[in-house]
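In the block that follows, a single chain appears as structure tokens, in the form predicted on its own.
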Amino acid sequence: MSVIRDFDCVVKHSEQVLPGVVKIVFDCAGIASVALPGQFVQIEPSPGAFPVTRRPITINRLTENGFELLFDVIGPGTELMARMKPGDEVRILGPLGCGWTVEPGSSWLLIGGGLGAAGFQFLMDTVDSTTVLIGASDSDRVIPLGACHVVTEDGSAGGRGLVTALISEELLAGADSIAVCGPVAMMEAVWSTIPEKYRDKVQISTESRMGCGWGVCDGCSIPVSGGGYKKCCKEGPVFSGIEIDWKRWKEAGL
């Protein structure tokens, strides 16, 4: 297990890759040398000024001597992050959480919804083979991941429809592991579409609002089977699909 600590990371590159979606590349060998697919970092957008709460962002991929993040600009914290420029020094905590369980030589089926696909590139760069299914509301929400099967609700990229329409018996049977990430309603629909005989292959990357990021505040708990909860930040963010209490999670709107 990697040691969780703060690093002073330097912005190497920043750009808008889709409307309202920003990519930042950080130089930070300390995080890059130990990070695993599915883990995330906590960024301090503005030390000593509002907002002071760190923002959790999944590592999208490793780069030479650092790592890349993709994120939505949706509030004051991410707006400050979007204004970061090359040369800026940023305090970042990480890597955090438990990522994907990867077996050597495994083949993966990746199913993503919109910006939920951010982070898939790291997994794609790590495992031997992948098939990628992406669903989004429109073309402005399709993360660039190279060769993948895409559907959008308005038909502006790929076919028209929902990502569940792309799931087939052949793809499910041919995968050793199935990774799912996206909005809760989308992931619940995917889970419901997958026959029970394949569900033990499914790993779910969860998202929840976080305060601390390392298991102290209990603000990011996910309902699990049996009536309890697990912490997204520490015991997740990746869980077996079988662990999750899907009914309670969807109803809670977390």
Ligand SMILES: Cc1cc2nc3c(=O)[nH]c(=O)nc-3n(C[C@H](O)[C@H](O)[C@H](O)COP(=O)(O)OP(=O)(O)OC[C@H]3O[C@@H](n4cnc5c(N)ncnc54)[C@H](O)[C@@H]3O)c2cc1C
Given for the second form:
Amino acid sequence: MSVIRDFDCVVKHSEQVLPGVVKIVFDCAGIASVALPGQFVQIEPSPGAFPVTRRPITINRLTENGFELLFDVIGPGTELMARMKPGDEVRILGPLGCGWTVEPGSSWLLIGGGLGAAGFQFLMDTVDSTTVLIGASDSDRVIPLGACHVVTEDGSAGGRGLVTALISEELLAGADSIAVCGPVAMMEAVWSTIPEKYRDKVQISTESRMGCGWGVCDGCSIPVSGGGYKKCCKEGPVFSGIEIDWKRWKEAGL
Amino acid sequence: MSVIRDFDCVVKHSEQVLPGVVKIVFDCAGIASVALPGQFVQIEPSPGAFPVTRRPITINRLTENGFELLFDVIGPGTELMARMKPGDEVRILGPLGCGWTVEPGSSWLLIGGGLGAAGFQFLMDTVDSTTVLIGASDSDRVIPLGACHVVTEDGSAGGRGLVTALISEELLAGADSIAVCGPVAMMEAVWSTIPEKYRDKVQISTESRMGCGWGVCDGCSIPVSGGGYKKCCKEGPVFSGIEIDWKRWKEAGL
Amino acid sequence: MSFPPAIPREFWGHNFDSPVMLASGTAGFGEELLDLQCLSGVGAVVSKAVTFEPRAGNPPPRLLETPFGLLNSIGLANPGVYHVLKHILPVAAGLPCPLLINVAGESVDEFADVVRVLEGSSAHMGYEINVSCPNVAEGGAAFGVDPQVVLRVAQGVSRVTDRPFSVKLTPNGGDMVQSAEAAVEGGASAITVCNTFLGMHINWQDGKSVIKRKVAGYTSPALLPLVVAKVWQVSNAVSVPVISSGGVSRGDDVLQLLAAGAQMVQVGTRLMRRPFAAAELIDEMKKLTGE
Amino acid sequence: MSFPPAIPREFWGHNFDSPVMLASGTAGFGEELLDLQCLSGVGAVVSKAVTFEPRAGNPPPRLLETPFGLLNSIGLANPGVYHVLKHILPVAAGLPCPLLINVAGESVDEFADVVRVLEGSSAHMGYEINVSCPNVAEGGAAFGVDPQVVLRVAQGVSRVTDRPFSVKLTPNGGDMVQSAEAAVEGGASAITVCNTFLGMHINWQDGKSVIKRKVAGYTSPALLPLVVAKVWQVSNAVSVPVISSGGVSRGDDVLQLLAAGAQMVQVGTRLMRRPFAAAELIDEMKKLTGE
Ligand SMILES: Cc1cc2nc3c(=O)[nH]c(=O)nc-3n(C[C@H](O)[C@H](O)[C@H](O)COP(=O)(O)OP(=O)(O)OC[C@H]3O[C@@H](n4cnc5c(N)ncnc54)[C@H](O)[C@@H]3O)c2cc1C
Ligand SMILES: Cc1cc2nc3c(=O)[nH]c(=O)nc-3n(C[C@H](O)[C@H](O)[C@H](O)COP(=O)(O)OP(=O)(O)OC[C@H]3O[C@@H](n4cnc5c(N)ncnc54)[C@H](O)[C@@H]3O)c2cc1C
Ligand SMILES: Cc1cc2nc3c(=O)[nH]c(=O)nc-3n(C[C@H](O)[C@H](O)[C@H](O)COP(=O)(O)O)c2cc1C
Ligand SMILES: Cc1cc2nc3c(=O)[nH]c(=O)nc-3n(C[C@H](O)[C@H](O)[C@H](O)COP(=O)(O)O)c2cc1C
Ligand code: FES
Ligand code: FES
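For comparison with the form predicted on its own, please write out the form predicted in complex with the named molecule.
Full complex below, order starting with the chain above.
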């Protein structure tokens, strides 16, 4: 990233896709023309004084002239965002951060937990070959993606169980890269399931409470191996799995 | 006032009547059924956290099932109020304060400056006989009342001049009561114009920055003769002219 | 404390209907609220400040609203302790909840002098000693910033009353924990955390302040995190209960302050916007805790 | 000052393009902003805090947003003074505006030790001495609350540099005017008013704080009136210029702080939401003053 740009994006479409999950499509060629899978944007939920910071959301996919976001409505920021209507102008900074590291022609195994799979679509649209495993608590938390293997904890969609049960030696061995995104506990379970020898293929998409989102406030630290921290917003949000200090990261909470 | 009541009033009609001056009609039988001319209401401009206090506005007139307000849009509170649309629910406390002291069958001289005449309509609708004198800077500041004598500083409506020029010994002598409402400087000019012997007929409608509006915070003091203060919101907003300490009131500013 | 916190509270050995107190200066002496029928949900009323002599208060304007808060410069306007004793407390005796009388002074001795006179009434349960006002007799800094002065004020009050009293500290300088410890040493039965933060608004057009005293007391729901921090610090340091004062506008604010260590929670500015704030807060709390 | 205030400023004998400084900790060392092309409208950059040894900073989460503000608990994360001297200042030398280096320490001597090392660079115009951090060596209270300690810190810095320096005071206890006077006596060329207010957020459900250190630095546009009051008090008391820090989110906030007596005005939290905040503030100011 060498320049950051702040855009007044226009809401093109907004829709509730699952209970409490909203999809918004923004028109913004400026962001769409340079965005890479795994990058995020910082949205101003309101032109008013509060909330004082923006909200980071992963780019779920590109659209004709812009991009699509998919988010959980969980607090004041996302509630304001859920109320955005077509035609509204919204200040959005992006694209931000480093996305997935994609080698040309590579085949991918994508492992997502619930809304963590938001963003996978962009990766699926970009790379040649993907196998997608999705775990969720129930069918209300399974976001619509193309072909994928789904399990839910209550069995209301796909098989009953945890996403770790779908992971096989065969899938791990067959993939050039493994992308994991979801709640920290789920990612940790996935990480523990993956044998040592496949771990250097694993990339993890992290989340952290953010101030700026563009690298200046040091607020979004992710603990890394060997002590110290890296910035989720600038050096992440995607890190290699071996880079992360899983123990300290779990202790941190969100 | 022995009980105060806080109502969820519904906006029935909203309209800009002059540049920067908005009229809103609220449905609220609870307030309309007990309100007296000269009383005011405390409006919550927004259900959000800010502004932290309400805005006091005089009841301009009663309507079929509610009341009408007329206000200048001058800052954040009145800007929020100007955006209220039919159907919106607004929290309104009232009626508050002591209005004009009206003797049965009395004849009135009403002297208003600009938007200070908001509220006269209610008095005109209540008492038998009124003569109304209105002064304003220009035609854009003359609010629509029934029959009245108008002067403006630039001559764009009625005669050219100040409202004090309309005051005659004859009018003063002929009235049982004299009501004055407008900017402090205008009211002071009117007060100085009125000879000593008519001054005990004069009632003044005051304004003050308010906290509560219902008598508990001591924030809305009007300086009174003999030192000390009275509460605009509870002992006023209408005071007898001789009660007010004009010198200290002018020094106070708003 | 237990979670979620129980809504009726024991405090100073009495059962209070609610942990919500109306803050000093925003509810008169409570007697007007009685008339207005808005004491539902109120655990206790704290009166406006009472001084020995009557005080007219500061010249208007006394209030100024800023985009996110309110500046007040009331100047402890009150009719003086003898008028309060004779004319107001007999009416306030009819309150359905306990009354604390907020006491202010311009010298260390004035606090005890006011309390001594008020001992002639049985309308109130106790006192709130407001050491945030300036110590005019000794240089003009607020009493509350100097633990030695706080100790002397509290000792003076202890000598003239057996009723419980809370010392209401100032956030404007000094070390609140040290002042709280001094108050307890002097006999305080509670600490109120805290009075208003000094604030100011200047018109940039002419460099002037609308409020004549220039610096005023600032309140805002946005100050809640400052009050939570101070309540947590003081309640961890002293053995007597802490009464919070500041920043409350919603039911979860009350719950947060109780979780931070407050035993009772005052509400002030919110009451100006919502006369029935106490009942509304209790309703919101019950909804949140499922009680 | 004259009204409306002029937008380019003379400060410390230099001409600054703008009175808006980027506050410490919210703009790195400025070098990243250079890359990002967002230094338009910036009068000067204040670096994040530099300590003698590298510091990893506090464990995450380091930020928590409350309904009306932001709590931060960064913990002075920085790579240490030698790394800054060798690897960061050579890049920051390319900044189009002056740089002040914010200096922190755990003992009175550490401030001067850090400055002594930084004297090896010519990338910066001067320093901002952050006496809001805890004096670990002498009990843990913030240096800034004790005027005697502030005096010693300022004298120590004066001894090792001829560059101008501002002392950045804390609003959390003590008497800011006395600390400002002590800083000036010790040789400070300006006073920064002030660092963040201590704040806290507790989950009422379990009584826990998300931020591990519990108490954190709180910022909010709603704190502006508190900063205006302190700027007015300090600028009336000392002869050196005052730099305000805190509460700015709009152009008229900057104008108000200048009217209150600030010579330069820092912006921090707003910059996190708006990378181009400085240019936006200047535009708003120009619109308001008709310049
Ligand atoms: C790089 C990145 C990408 C993200 N992408 C998505 C996405 O595609 N879809 C989606 O639903 N959510 C995503 N999130 C999480 C999303 O940012 C939060 O759910 C949102 O900020 C909540 O704001 P709120 O005001 O509604 O909730 P609140 O919980 O009230 O927010 C309070 C504060 O906590 C922060 N916060 C709360 N939860 C999180 C979280 N999980 N991560 C970071 N900060 C948080 C908020 O930003 C805010 O500052 C992403 C987070 C990051 C860091
Ligand atoms: C008893 C009473 C009756 C009133 N009736 C009317 C009316 O019928 N029509 C009308 O246009 N205006 C009336 N006003 C004035 C009206 O209340 C103010 O114009 C309004 O509060 C401005 O709010 P704001 O946020 O838009 O402006 P701002 O100026 O930004 O308000 C800032 C603060 O100052 C207070 N304030 C500003 N001007 C006044 C004022 N003149 N009087 C009292 N407080 C003020 C506001 O309430 C607010 O607290 C009345 C005032 C009082 C006291
Ligand atoms: C208008 C007004 C008057 C006040 N008068 C007093 C007073 O007389 N004595 C006192 O100790 N505190 C006084 N206070 C402070 C309040 O009691 C309370 O501590 C403060 O407002 C913080 O609470 P809040 O944020 O809920 O308003 C006053 C506050 C306001 C707004
Ligand atoms: C994330 C963050 C980090 C900060 N780091 C420092 C710091 O290292 N040194 C310092 O003196 N102040 C630090 N501050 C305080 C700011 O420099 C500034 O004084 C404060 O945020 C008030 O200004 P604001 O209201 O514009 O944010 C920090 C503030 C924030 C929000
Ligand atoms: S959010 Fe500010 S550095 Fe990452
Ligand atoms: S506005 Fe509170 S007493 Fe009048």
